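Single chain ahead, written as structure tokens, the form predicted alone.
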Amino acid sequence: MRVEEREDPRIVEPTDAVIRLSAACVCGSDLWPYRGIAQVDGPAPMGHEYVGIVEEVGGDVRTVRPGQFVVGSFFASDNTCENCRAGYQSSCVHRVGIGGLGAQAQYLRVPLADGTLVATPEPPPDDLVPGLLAASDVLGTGWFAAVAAEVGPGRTVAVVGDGAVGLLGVLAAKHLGAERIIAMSRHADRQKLALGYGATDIVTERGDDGVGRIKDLTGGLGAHCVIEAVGTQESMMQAIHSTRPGGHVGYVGVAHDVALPGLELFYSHVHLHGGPAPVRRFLPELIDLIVERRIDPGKVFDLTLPLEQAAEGYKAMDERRAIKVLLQP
């Protein structure tokens, strides 16, 4: 990971938006590049979660002007599409990943803006700023993971994966109205968090230990819904086995050599569903929630550095030293 000078963008198309950002943050899925266990070709440009104020915008830019302060998403969409109809932006026919452009940055274009972004109501204080830099991925990839699942009243949720998806995914099951609420983490920090944001229950144990847990916590029977955010073999046959038969898992770990064996989950009778987080489903809701303070993403941020200093986020986060870094453009 390096910092260096790149020419500023600017307005390619009459649909784009050219934003000031106001924070950055690394992903834990920036992380799988960085380990080398996903292909980078060449230098390439890091980041996918944005908060900014716009500066410019295309001729042909109807609902964001100049001067808002907007929330995008880490894929750019047209929200007009079939597919954005029924609430699944981020596979928009018309898709643009914004990781490619590199938001771990001051400036950032935004293709398709009149789709993609949403403004506040007015300029946030800064304390607030976190919160929805948290709603431009991993609170809106935790409340699809919640959704997914059918969480809801009545129901007992677990969480594999204690980053900073698991651990909203906590807050979005609690939001939802979830009975009980069981954290998988074995790391003292992030339990705490995940208590503080609605989980009942922690299990520090993984695998088959991890599963028999949730079993003896639900009768034998395993948990109504189950978050994966994680996106390995274990952590998805985690969530799977944790789940009782009729029940759903919500995947949003990005998959890495995930292979799911077809015979045992035919007679699981578990229902899968997830991908790539629509959060633009989701982005009015949750401004309005954070803007209102009736809930607090931006206490996963744990580590503030300016932008200059990302190689050392990156280390961070990687060495689990922080649950996730925002980057002061």
The other form holds:
Number of protein chains: 2
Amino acid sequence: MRVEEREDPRIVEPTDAVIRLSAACVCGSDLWPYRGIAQVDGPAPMGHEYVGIVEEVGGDVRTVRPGQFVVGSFFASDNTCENCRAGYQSSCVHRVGIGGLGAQAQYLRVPLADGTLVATPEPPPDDLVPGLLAASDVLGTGWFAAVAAEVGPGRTVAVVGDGAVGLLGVLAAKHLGAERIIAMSRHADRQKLALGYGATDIVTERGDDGVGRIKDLTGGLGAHCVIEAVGTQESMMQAIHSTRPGGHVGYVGVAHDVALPGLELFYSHVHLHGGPAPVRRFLPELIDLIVERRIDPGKVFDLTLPLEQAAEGYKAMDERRAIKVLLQP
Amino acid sequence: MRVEEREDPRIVEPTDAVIRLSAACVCGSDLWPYRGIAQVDGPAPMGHEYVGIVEEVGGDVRTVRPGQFVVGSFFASDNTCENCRAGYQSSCVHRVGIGGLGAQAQYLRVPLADGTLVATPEPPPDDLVPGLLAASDVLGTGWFAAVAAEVGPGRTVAVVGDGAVGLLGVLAAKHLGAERIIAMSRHADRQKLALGYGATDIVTERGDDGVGRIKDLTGGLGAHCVIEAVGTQESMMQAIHSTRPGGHVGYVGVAHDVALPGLELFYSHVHLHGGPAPVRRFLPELIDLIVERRIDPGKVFDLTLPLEQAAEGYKAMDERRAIKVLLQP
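Starting from the form predicted alone shown above, please give the structure in the form predicted together with another copy of the chain.
First the chain shown before, then all remaining chains and molecules of the complex.
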């Protein structure tokens, strides 16, 4: 991981915008290639979470204009195709991955700007920037997981994973009215943040022991809703086994080397839904909640570094010294 | 497969009923042990689909009485526990598998009779018996698959599997208001029945070619709802790949030797739900529809044999000479 000078991005398509980043950050999914688990063929730009000021727009852009503060997400989407209109903008038929463009930078070209970017009512004060940056991915992803898990009033929710997404899944579950929220975490700092976001119980055990504890807390049945925010075989099975028959698993951990055993899934009777979060679906609502200071997702950033020290940011997250690292361009 | 004399079943628990079977049948899932794919350790009673007349009830049975014509399903359930009340009677905390008791017989002991059996308003005429027998499993299972796939008005539904469950999934989809129903079948007799039950399109291709045809028929996106009624790796992947992002797969084929690749499932954006159908949830409604002659699920029985010729029934289904075999005790 190194920081290099690259040419400033320019408008390529008339539907593009170029933004000057106000803040960037490192995602848990950035650690997959960092750790060598996801294949990388050579030097590649990194980063897909971003907020910033619009510098320039292409000739066809209608809904955002230079000077606006905007929030995007990790897939650019037209927001007009049938998949987008169904609420699955991250499966937009014209989607473009932002990761390949590299949002850990000073400037970013955002394709399909009208469909992708959502402007705040006015440029936000500095203390709201981390929260808005969180909306770009980890909050939107935790929120989608909670919605996919059908969290609602009266429900008991378990959250597998205590990274930023899991912690913001706790926040989402609280906001969506969950009665009881069980955070699975072995780290004191993360437990504390989970409790601050609305967790009612902490389970420190993992795997079968963790499942046993969830069963103990739910009359032997399992949780109604389980948020899976890791993406390993163990975490997926922990989530499925922690869910009661007829309950819902919302999974957003990028599922590396996972194979779900069919017969076990069959007899579990759970609903399974997830995938790359359609963050764009939730952005208008999330921006409102942040700007109105009703939620404070920015607390997941517990280390702030200048962009030049991005390598140290990756290292700190890899070693779990930081929950999430904010990079200042 | 052979027919043997066994002792008549008697009341064991005060919650039991003993019924005299009016008809029994062979299930697609009975073919798994028949083919040696599911392990069998020695001679075992077979059969889990049943309708009949109540002969005797235990001292605690309140809702059914001798002389009534009743329909049950493949798991006995108390219908009062939290899983039952959530509509997942096949995950009842006190469930008892009927297969182990053997419904391909003249008499059957049914545990948890109050929770398990549903009586018809009056003993039905003979021509309705096959339909009511279908409700006991294949209709209830196809119905659950359609509900799990969130079939409804305006939806395009694809059905993977042209056995009795798939065909009755077509019937369920039609009844639930689907706009378009694509049956995947290579057999002329089954295609004909599918069209009679409401299929609007037939796709004869399988695997990737079948998926390609579904995409062609749905503007490149895939179906909103896919019913999976086979239970193999190929059929599961065919179902998942045939579903559009945000769409729903309802799977009821018993998933033998299936392992779902996590990353592929992740990026598919589908909802996945299924398992052993909670037939009991649907029985009251299905019995009404059959008795009022609004649906005719009994047409899936295309071969009727005396119980003594059960072995020939298994053979005919295994060789796909029959869709489903009714056995007369």
